[in-house]
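Presented below, as structure tokens, is a lone chain in the form predicted on its own.
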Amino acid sequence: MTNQFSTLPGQLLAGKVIFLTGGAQGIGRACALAYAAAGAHVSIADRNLAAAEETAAALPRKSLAALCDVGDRASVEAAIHRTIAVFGRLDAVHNNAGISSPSSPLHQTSEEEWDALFQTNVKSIFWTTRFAVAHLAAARGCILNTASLVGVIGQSQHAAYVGTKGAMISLTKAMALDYASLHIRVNAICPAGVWTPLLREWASQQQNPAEIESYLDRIHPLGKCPEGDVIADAAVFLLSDMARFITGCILPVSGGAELGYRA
């Protein structure tokens, strides 16, 4: 019997129309690219409007740059109600966008600063969820959340951060069992070290940073830090009909850092 899903690569996204927040630069554009590539109308949603238009022009097919504070409810609604305006429906919902700083352990931390990461990393899921449930349970759609490693594993001195990957992590499986009845699949994806201006502003902060790319390169066992891409392939994996049975997945894309003990 043939498989009606062996699907060209270039054919996996073809036709959906996906909602990106942080599209404009490090895992978020090269997810934007990977998804046109894969025929995919892209959305950019960023707070940075001129990068998400540069990110845009740079599509092979129609897409739109939207100026969006992932934080803001009315920002959030009007970049999502623009999106069905242009395009007329909506199949996916990346949950993207992040920040990472402070680099410091809990009571090193301002209010400030914790207020601002659970604003930004995960209430944001709260307000694209609330303005796109409807579309996504129309068109069977899924979410991706973009977690990190360090939401499983944990991390030294990053103990916000880790505690907003944490929650995303549980949203996703929460969200999975909740919209599973909608035929709306929701999963998580993992990377550990990626080379993105967020982790370049991390590595900043670090003590001896110039140490940090060797130290990057050394907790993959596949043997390097990598870019963007290899977070991008598997998001449209999970994106794709191909993952049609998959939810509540928390997929590593980590080169194997979280594996056991090493030398």
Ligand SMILES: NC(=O)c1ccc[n+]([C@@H]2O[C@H](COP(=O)([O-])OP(=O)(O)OC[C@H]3O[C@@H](n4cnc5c(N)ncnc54)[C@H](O)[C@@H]3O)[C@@H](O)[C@H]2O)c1
The other form holds:
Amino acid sequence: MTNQFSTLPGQLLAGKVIFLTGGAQGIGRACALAYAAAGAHVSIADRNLAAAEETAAALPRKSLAALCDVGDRASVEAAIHRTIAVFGRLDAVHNNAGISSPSSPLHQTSEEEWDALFQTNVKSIFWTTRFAVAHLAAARGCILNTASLVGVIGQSQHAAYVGTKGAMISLTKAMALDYASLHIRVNAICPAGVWTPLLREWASQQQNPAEIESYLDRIHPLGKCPEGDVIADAAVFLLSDMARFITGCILPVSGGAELGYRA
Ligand SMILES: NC(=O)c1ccc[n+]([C@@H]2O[C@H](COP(=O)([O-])OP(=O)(O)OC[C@H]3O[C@@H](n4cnc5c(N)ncnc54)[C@H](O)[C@@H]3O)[C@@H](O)[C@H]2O)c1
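Could I see the form predicted together with the ligand next, after the form predicted on its own?
After this comes the whole thing, all chains and molecules, with the earlier chain placed first.
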């Protein structure tokens, strides 16, 4: 299925340079396409270089694909350095790369799985912030984190992943306060479900994968599990000057999945 983008003013992100992690596929790819359509240059930092290059080639303006492991200090430093060398500025960092396995309660999660989750989903923010903050301050830019609704409301059989998403949400609030004086806005988006390779992998690990598609539709009161375009449209808004007075916001883009009791 292809992503269907709603109509966006083409200049919302005109001339901005966005460092986007995990932009090779899934939600990140949808964001890369939407950012470029809104006028931005996108630097895609991903451990899958071939797919990142394929996404970069699909963008309508000058972009970059950088091989990057977001949990690795030297790798992140090099990718941000290269972004500055190519574009001369940095207006936004979108921390989006993430992993989600295992689907297990905490006591059945291995130490290696725990470490990998926190390295990729949380320590990555530590590194991108370390190497980007001065550039973002110069541009009065912003940071966007792809967290998850599970970091707000919890989820069974997924404890370590849920812990990383809760940490991302707390970090978003702390960083928003710390960097407000630098005029850097920091926000997070919380999807519920979004059909991407990551969700397909998670679905395949569930006890009854055949049931999972209708379950994923049912948890979204607006009627269906979406694709990445709905996240990308919200991300364009939060990175744009339309959101210039919004910081520390934990925005569900979830079709109402977090709301109340169901009939
Ligand atoms: N899909 C969902 O239902 C859903 C729901 C809530 C939150 N999220 C979050 O959205 C983000 C994107 O998820 P997705 O569904 O598009 O995933 P995905 O697996 O389809 O894509 C993730 C991308 O991140 C890259 N990546 C993974 N680890 C990396 C690393 N160490 N360094 C660099 N790149 C790395 C992958 O190569 C891939 O391109 C994740 O943070 C995920 O937790 C997804």
